[in-house]
Amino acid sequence: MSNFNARYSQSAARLDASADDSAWRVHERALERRRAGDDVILLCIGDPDFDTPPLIFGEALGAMRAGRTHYSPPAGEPALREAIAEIESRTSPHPCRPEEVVVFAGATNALFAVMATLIDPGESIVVPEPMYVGYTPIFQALGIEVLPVPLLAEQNFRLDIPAMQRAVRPGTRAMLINTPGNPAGNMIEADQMADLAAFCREQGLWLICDEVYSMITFSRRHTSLRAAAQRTDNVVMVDALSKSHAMSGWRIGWTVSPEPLAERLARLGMAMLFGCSQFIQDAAAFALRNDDVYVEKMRLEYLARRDLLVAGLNALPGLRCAVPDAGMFVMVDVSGTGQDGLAFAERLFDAAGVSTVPGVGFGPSGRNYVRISLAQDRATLARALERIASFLVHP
């Protein structure tokens, strides 16, 4: 008989204790029903339904035929931290050094990286919400308390500075921003960053902006934390190709921080990944300075896509939606059909094969809300409007 008795640590107890699959629970409903032939549209996920566009995997490839299949050093391959730090000189009045770009296996890893660094368990982070979901997890395997902020939802949801600030108390150590944001597409105002950026190095605090949509706008062009704040020894920006450049499974993302954290953020990754693959960062070095025609393409579509699902969604009773900014998301507000939403998602799979994200697991702001993913042609979208129509009268 054994004695041995399994024993996790304490981050895999508080991923265990907290574990919710609400948000993704008709997802993944979906996904079996897709395997088993059943004609449902998945509307929940924001992985690109483009291609890679084919010349950055013609760049990959000749890598690896070259022999680029190595150890990468732990903060990434020259090449493409320069490229980094060139975009981030031209679109900001403060120069970047590549040394201060840290290149991770995506957005999330990188995310998780700055946290483990900068943050204590036990200590907290604000955060305004509804917020992307992948985050949850991030803060709850590093034991990090989150005091969320609510968006203004009445304004296109809109940043809330001052309750931002109120938020803070003895034990913050840090504030999360995202623009554009996920889920709701909306976009953080350059004076909005700069004040908040002020407000965190008088209060001692970071700043970290997640920016990884910062190529799909649609009113306006995005600006990064970078070019907002007027000093940048607080500010850390994170960033990836997954989005814009239809990469999501080649896993690149950055970060950009003061050389300092830069140099502790490399020893993490280190630790955590032992570098990036070779090819893969020279094909994501090569995207950054080759990338104009491609990613306007698909800002172009993805803004037509978003245009035919507001319109169609507004026009069908107790549903509303504002205009999103940027991203690939529409968040849908459906109190106006007696039912919040999780119950909407759930019983409009059941009903019409049409799967979407409740709005809960974003945070309590987004309880009568579903979201909508914009990954999918317009004639699949179209194809779930009728759907949702044909629920809305018949559910």
Ligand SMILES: Cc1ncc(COP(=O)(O)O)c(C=O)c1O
Given for the second form:
Amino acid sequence: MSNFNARYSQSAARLDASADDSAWRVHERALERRRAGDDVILLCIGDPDFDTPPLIFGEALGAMRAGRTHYSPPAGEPALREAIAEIESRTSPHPCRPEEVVVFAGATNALFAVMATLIDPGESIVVPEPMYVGYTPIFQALGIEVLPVPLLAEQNFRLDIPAMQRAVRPGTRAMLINTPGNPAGNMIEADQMADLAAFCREQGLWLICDEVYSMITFSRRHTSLRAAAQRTDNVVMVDALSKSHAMSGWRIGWTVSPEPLAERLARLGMAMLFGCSQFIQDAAAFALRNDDVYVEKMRLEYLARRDLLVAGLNALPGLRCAVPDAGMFVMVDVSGTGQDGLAFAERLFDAAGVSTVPGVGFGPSGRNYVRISLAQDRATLARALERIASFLVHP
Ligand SMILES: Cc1ncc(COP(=O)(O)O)c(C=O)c1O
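If the one shown is the form predicted on its own, what is the structure of the form predicted together with this ligand?
Full assembly next; the chain just shown is listed first.
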């Protein structure tokens, strides 16, 4: 036994306290049973099931062979920053300079840097819920208080602007929105974002928008916060290739922000990362410039899966799901079965070996829901629907 009295930082202690995550228990059990060889269907995780398109893969290999395996500038490789700035300039009335772009190791890393640069421990941020689970550890690590605002579940999880405004307290520094949204697949309308950006600006608040599902939309094209906002000096956009390009494991994302913030983000990036891999950034720049075909192919497949799942679920007794406008998930209201999402997910898994995430894991407004991921092929989703149907008949 060691007699060393190990002390950890308050940040580590806050993360320890968050380690118990009962909403993911079903998923953990599903992984265990799969390892043991059982026939389980995993509908929990939002990691694209597609392989990274071979052209991108080839580009990375070529870059590696060409010796692009050294340090890169802390703010990112110029070619990637330029490719991103060009897209931003094309999709928004506000021209974007490469100096406003900073490259990070995925959206998570980018979000961490943004929060750490804008918000001190003890200060707060307004965030709609249900929200992406990955935000919580960031807030906890940094000691940021979250002021959650329910999305309007009955209006397909529409953002409630007056409620967002009312949530601001002394010590609030920012709002974080996510469009298209995880878990609800909601898209925030341009005029809502414009209003919120103007309100935040008046109040001296930053408005941060996580747009990692921007290319997986079904009902209409994505409008970015930068495109919607009249002024951009208080807005920050975070995006990544993880979802749209099936590149979650490549760990590549970025921020677009006013230049003074970008400089500070790059300094923090230098402290914690010292530059992303050159060959990955080369492949990312290539991916963004050549993505017309394969992004569309994946989008259409997600759309077909969404339609299959929504129609199948709505035909089952006690289940109800609205049609998500975008993203990789379907939120299913299970209250008609007389159970909440947590009980439903546990029982469904026990009885039928189908794992879903209880909606409460994303916030209290998700209590009556389970989230189902579209990152499984249609045959698997059809099998899952059959199992769910027989579970509902013989629970
Ligand atoms: C809304 C949202 N933001 C960020 C992320 C994380 O993105 P990345 O893998 O690029 O860190 C996810 C992943 O599920 C997500 O759903």
